[in-house]
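Presented below, as structure tokens, is a lone chain in the form predicted alone.
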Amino acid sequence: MTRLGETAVLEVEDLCVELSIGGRWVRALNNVSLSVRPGEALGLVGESGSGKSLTALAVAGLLPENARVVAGSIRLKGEAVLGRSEAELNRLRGRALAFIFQNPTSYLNPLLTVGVQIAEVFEVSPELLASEDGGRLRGGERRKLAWRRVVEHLRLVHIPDPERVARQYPFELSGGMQQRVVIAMALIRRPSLVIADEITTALDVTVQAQILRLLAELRASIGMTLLLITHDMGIVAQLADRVAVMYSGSVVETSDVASLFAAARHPYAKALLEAVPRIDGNETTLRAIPGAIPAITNPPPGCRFHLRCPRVFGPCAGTVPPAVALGEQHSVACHLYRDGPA
């Protein structure tokens, strides 16, 4: 699905972003970069508070106030998005870019109907209506035109009796067809990349199986390209090419999913494969990792892992580990390799 050798949907190069925290800036990510190619998925993974969403954020263009990139780039579909007006980075949102957040009840409108929603993109974007034979639509063409778009996007998404629930309001619907009306509006435009952040993490488990299998579809259907941001595992496993592993606000180590999940070379991504529980295993209890994530306020020298790691010798605690090439998608963050593979 992935076409090697085009030129990548997003490009994120060493990036640094700084967070005012009690009246000081302290540095929240360091040097991130990696990379999605067209139709690729690419998985974000690591611990709550290992920088994964505000990467995600700082693609979008949609730091919070408090937040500030002080170093690096990031361009979408060639073209840089950091230093753009907010009105430049609206339009270049639109064009090549769509952000599904994990809670869609806080996205969705509950005073409008489903479909009135969804149609609202038509009047932002009326170039993407158009009559059969490329002319001018009137008033109530338009209308008609646009509500017919709405019901084929919530088909899409496969949302049963879809003309019924363009006329329902979002708390007519359950948890799962929210995150549904959301991946249908966000796809409207077909953007050249989607960005999923933790999607799943406010439904059940027989819910997340649907959407992940939703979004698989959705890629060999119309070649979507995805960045997904997610704590999960499993879910890389299921959905991912490629995945990149972060912790304290660095990439550690990025690889395609099979060879990660094969032989993880960082210890900290050695660490999240352990700690997921297998149902071809025998153990009976889960395997945690001892520590916790350090504070950005107060953040440990040398490598960020080194106070929690299983394997952490000399220059660990002083110098920050380089990423080095494994091979051609593989590479890792880790004085164990900083001499090449072991």
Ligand SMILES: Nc1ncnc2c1ncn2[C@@H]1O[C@H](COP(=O)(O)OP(=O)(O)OP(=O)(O)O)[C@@H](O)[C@H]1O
Contents of the next structure:
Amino acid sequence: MTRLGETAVLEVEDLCVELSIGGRWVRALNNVSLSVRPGEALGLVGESGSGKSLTALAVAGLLPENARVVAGSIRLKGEAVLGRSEAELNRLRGRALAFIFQNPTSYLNPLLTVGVQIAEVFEVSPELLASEDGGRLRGGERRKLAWRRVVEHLRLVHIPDPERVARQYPFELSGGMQQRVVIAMALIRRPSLVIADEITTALDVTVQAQILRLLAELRASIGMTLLLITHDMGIVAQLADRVAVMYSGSVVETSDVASLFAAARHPYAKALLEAVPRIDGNETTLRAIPGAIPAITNPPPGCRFHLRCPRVFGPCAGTVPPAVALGEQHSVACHLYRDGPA
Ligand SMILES: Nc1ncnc2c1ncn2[C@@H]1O[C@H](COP(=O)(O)OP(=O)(O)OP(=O)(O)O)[C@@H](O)[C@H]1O
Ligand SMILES: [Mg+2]
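What would you give as the form predicted in complex with this ligand, now that the form predicted alone is on the page?
Entire complex below, previous chain first.
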């Protein structure tokens, strides 16, 4: 599905972000680099607090008030995100990006029916209908066309009886249906990149599986390009082509999914994979990673994983390991590999 050589939809290079916490600036993201090519799904995975959401918010130009970018670059469809005015950012976001968050209720207006709020996208961006109406339709005819597009999109995300659901209010729908509505709304602009931040975490397991199947299908049917944020390696295995593993504000390993699952190199990536619940006969085993992710206000020196690392040795406590390329699609930031593939 990935077309090598094409311009990346998203390119993040050496991104460093600081947060103001308790009156001082602390480093939250360290030299984060990643890229997503057209049609690809990149899984961004790591424990809670590893910096996944901050990375995504930086990409969308939506960092919190107390954050500042201190180094690096972000390009969306080749255009720089950093250093833009709010108006320019809005335009770029509108064309290039859709962001889907964990909790659909906070992004749906409880006072409007589902159909009316999706149709609002066409009020804000009338050009989205222009390809069909040639800019000729007015008033009622235009509204009818917009409504048809809304129903089509509800159908695209497999909402049963979309004509009826379009006339319902969000509170009348289950969490899974609400998340489908949010996905439909996100797709109506045909964004170049969809960022999905833990979008199934709040759903029960069966609904989660349905939404994951839907995302996989949308990748195939409309060529959706995805930055998929999750703490769950199982979701990465199911949906992503490549994966970037984050730990304490840094990307520690980047790989195609098959190679990572076959032979993860970074001890943290290995540990994460071992923490995936497995069904062995009748037994479900879960090997948690001992210890906790360090507080960003007081990180250890050197490799931030070294205090939890089973392979810790000489340089780990003193020097931050640089990313080393192990192959065209594979890199790892760990002293074990500083001389190349081990
Ligand atoms: N606005 C903020 N002010 C202070 N600290 C913050 C802020 N936003 C994030 N952080 C801290 O920055 C670190 C990275 O947060 P981030 O939300 O990116 O983690 P995450 O990987 O998305 O975790 P989760 O899986 O829990 O969503 C965490 O230590 C978090 O507490
Ligand atoms: Mg998060």
